[in-house]
Amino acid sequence: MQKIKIFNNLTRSKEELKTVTPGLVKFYSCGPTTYDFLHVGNARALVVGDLFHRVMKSLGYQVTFVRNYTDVDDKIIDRANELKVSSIEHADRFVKECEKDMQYLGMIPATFTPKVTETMKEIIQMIEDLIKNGFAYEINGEVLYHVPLFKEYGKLSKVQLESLQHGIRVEVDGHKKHPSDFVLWKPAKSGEPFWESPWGNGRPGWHIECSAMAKKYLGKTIDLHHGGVDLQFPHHENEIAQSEAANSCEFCHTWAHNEFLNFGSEKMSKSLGNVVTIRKFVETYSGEVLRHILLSVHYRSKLDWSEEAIEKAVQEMERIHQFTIDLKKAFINGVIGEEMVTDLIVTEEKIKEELANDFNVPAAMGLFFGMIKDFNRVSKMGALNTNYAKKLREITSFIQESTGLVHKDAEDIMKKLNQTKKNLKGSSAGDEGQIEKLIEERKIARSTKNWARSDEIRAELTKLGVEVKDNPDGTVSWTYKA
């Protein structure tokens, strides 16, 4: 088991991951609100959570990973009312759509994926504990958390109570003891779903759900909590206040947050209207390309969304998967690369060190691309040494498991990438039937040594945005240029 260091936003420093039980990570990541199709900004948080899960498992940890679904929410109710369906039915539909998107993104299953509607008993119990411990109060069927009583409020977001900016879901009105007090339980309104409680029919506030689900599946104290940087306040700050006041112990050792995905100069959000849904992107380019883009920069750095980012991802993915194809076809039982096995062992350790260093995927992939470059150089010389080829496969398998950036069916990925390049070119991309016809005509010209016509056809193909490759075995392959 390799020790992992993570930048802990609670202390604003990189620290060795501390676990309650040695070798076991109790990990919670805030999941989506299921009211509509997810956009690629949502995808970044999902893929980063999946990356943490994969890397920790690959480096020898046992991981209990909880990622929730918020299936009771004002947005869900409003959208359901617009469509004249029940909010429970609407949320359930989009839970299923979220699951499809996660499959497209190559995510491995979380240990538990609870829903708010399945956790009402635990939510109500935690609110009762907060009232009993003196941190919450009830007024006319509404229960609120009294923020000033929690003396460490603001320890994650580093803001003072007097200067706190209220989140979009925090209402300020006259019946609160303090303007920063937030809702734990809200009374039922006409046309909304509700559950029975000691304070009357109603439903939970936003923040209490994650505290209750984390406790239900991971216990009172967890090791790692993740979410987007926008959740740091008020959501995660309120989770800490609720959990520590209810349970009388530390809630979470380490808090990790991924940065925004920027669309131009603005963060991607539905309210700004600059939304690209995961589903639309997958239909046009593929989920594998989206995953690669989202992991192309460190999770704590902003990611600029652009056509250039898509093109760069395609180029890198082609390098990776052409390598896996070439490695599969390479002649083995030779001597080429024999002296490089020791270097590969060092490279493997460095890759693991980078991933253990706050999940530094770009640095790890830089080492992997260096390995591919060396392979491309030496594989032209003859049959590869068996141990050299074996170690290449081991490292490639590790990258596949730990990052999800190497895919098993390389030939299928190459076809998807070719389609992506065609879609990027739009109407300027040549028709595939026309291209195949020209390729065949060029074969005939070359077989009859009509080099002038062969060169003319290559020039035509270039104008159509096509790159032609004459393979050593006499076959011809082509791809759209990125």
Ligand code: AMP
Given for the second form:
Amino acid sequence: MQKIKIFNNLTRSKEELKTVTPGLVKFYSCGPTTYDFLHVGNARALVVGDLFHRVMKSLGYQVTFVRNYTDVDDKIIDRANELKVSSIEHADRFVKECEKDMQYLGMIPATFTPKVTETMKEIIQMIEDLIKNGFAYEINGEVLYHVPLFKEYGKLSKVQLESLQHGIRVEVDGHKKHPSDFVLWKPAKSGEPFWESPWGNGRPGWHIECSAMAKKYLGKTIDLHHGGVDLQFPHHENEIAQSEAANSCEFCHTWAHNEFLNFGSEKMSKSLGNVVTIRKFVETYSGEVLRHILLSVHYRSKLDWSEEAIEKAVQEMERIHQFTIDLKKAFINGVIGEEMVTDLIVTEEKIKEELANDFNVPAAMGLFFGMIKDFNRVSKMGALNTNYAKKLREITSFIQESTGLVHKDAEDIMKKLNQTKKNLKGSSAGDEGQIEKLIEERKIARSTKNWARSDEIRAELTKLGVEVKDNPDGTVSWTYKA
Ligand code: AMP
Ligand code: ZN
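Having seen the form predicted alone, I'd like the form predicted together with the ligand now, please.
Full complex below, order starting with the chain above.
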């Protein structure tokens, strides 16, 4: 098991990952609210959670990973009312769509994926515990958390309770004892879904669900909690306040947050209307390309959405998968690369160290690309040394497992990438039928030594955005130019 260092937002410093049980990580990540198709910004949070899960497993940890679905929420109820469907049905439909998106993104399954609707008993129990412990109070069927009683409030986000009061008009929410008090249970309005509780029919506030789900599946104290940076306050601050007040012990030792995916200088979000959905992207390009873009920068850096980012991802993915195709076909039992094996063992260690160093994917991939470059240089010289080929395969499958950036069916990915390049070119790209015809015509021209016609066809193909490759075995292949 390789020790992992992670930037803990609670202490604002990089620390060794501490776990209650040695070798086992109890990991919770805040999942999506299922009211519509997710956008590529949401995908960043999902893929970063998946990255943590994969890397920890690949480095030898056992991981119990919980990622929830918020399937009871104002946005879901509003949308369902607009569409005149039940909110439970509406939320369920988008849980299924979200599951599809996660497959497109190449995510491995979480251990548990609970929903609010399935956790009501535990949510109500936790609110009862908070009332019993004196941290929550009920007024007219509504239950509120009394923030000033939790002395450590603000320890994650570093907000101070006094500054929270500033400018808040207390009389707006006259029933609150303190302006920062937040809702744990709200009474049902007509037309809304509700559940029975000791305080009457109603539904839970947003924050309590994560505290209750984490406890149900991971216990009172968990090791690692993740979400987008916007969730740090108030959501995660409130989770800490709830869990620690209800359970009388530490909730979570390490808090990690991914930065935003931005559109221009703004956050990509539904309310700003600058949204690209995962589904739209997958239909136009591919889920693998999206994953590659999302992991192209460190999770704590901002990521700007751009066409250049798509182009760069395509080029890198072609380099990776051409390499895996070439490696599969390479002759072995030779001497090529023999003297590089020792260096490669060092590279393998460095890749692991980079991933164990706060999940530094760009640095690990930089080392991987260096390895590919060396392979491309020497592999043309003859048959590879068996140990060299074996080490290359081992490192490649480690990258595959830990990052999900290498895909098993390389030929299929190359086809998808070709399609992506075509879609990036838009209407200037020739269609496949027309290209195949010209390639056939060029073959005939070459076999009859009609070089003038052959050159003409090549020029036509160039205009259609196509690159032609005459392979050593006499076959001809083509791709759209990057
Ligand atoms: P929501 O459905 O808004 O609760 O968001 C689900 C997850 O996506 C949360 O972890 C958010 O922090 C994250 N998220 C939302 N928008 C973005 C964005 N533009 N970039 C990165 N993460 C985001
Ligand atoms: Zn949460």
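Here the rigid core means the biggest group of C-alpha atoms that line up within 1.5 Å when the two forms are laid on top of each other. No experiment lies behind these values; they were computed from the predicted model shown. Positions refer to the first chain, counted from 1.
Does the C-alpha of C30 move 2 Å or more between the two forms once the rigid core is lined up? C30 C-alpha, core-superposed: shift of less than 2 Å.
Keeping the rigid core fixed, what distance in angstrom separates the two C-alpha positions of S454 between the two forms? Residue shift at the C-alpha: 2.8 Å.
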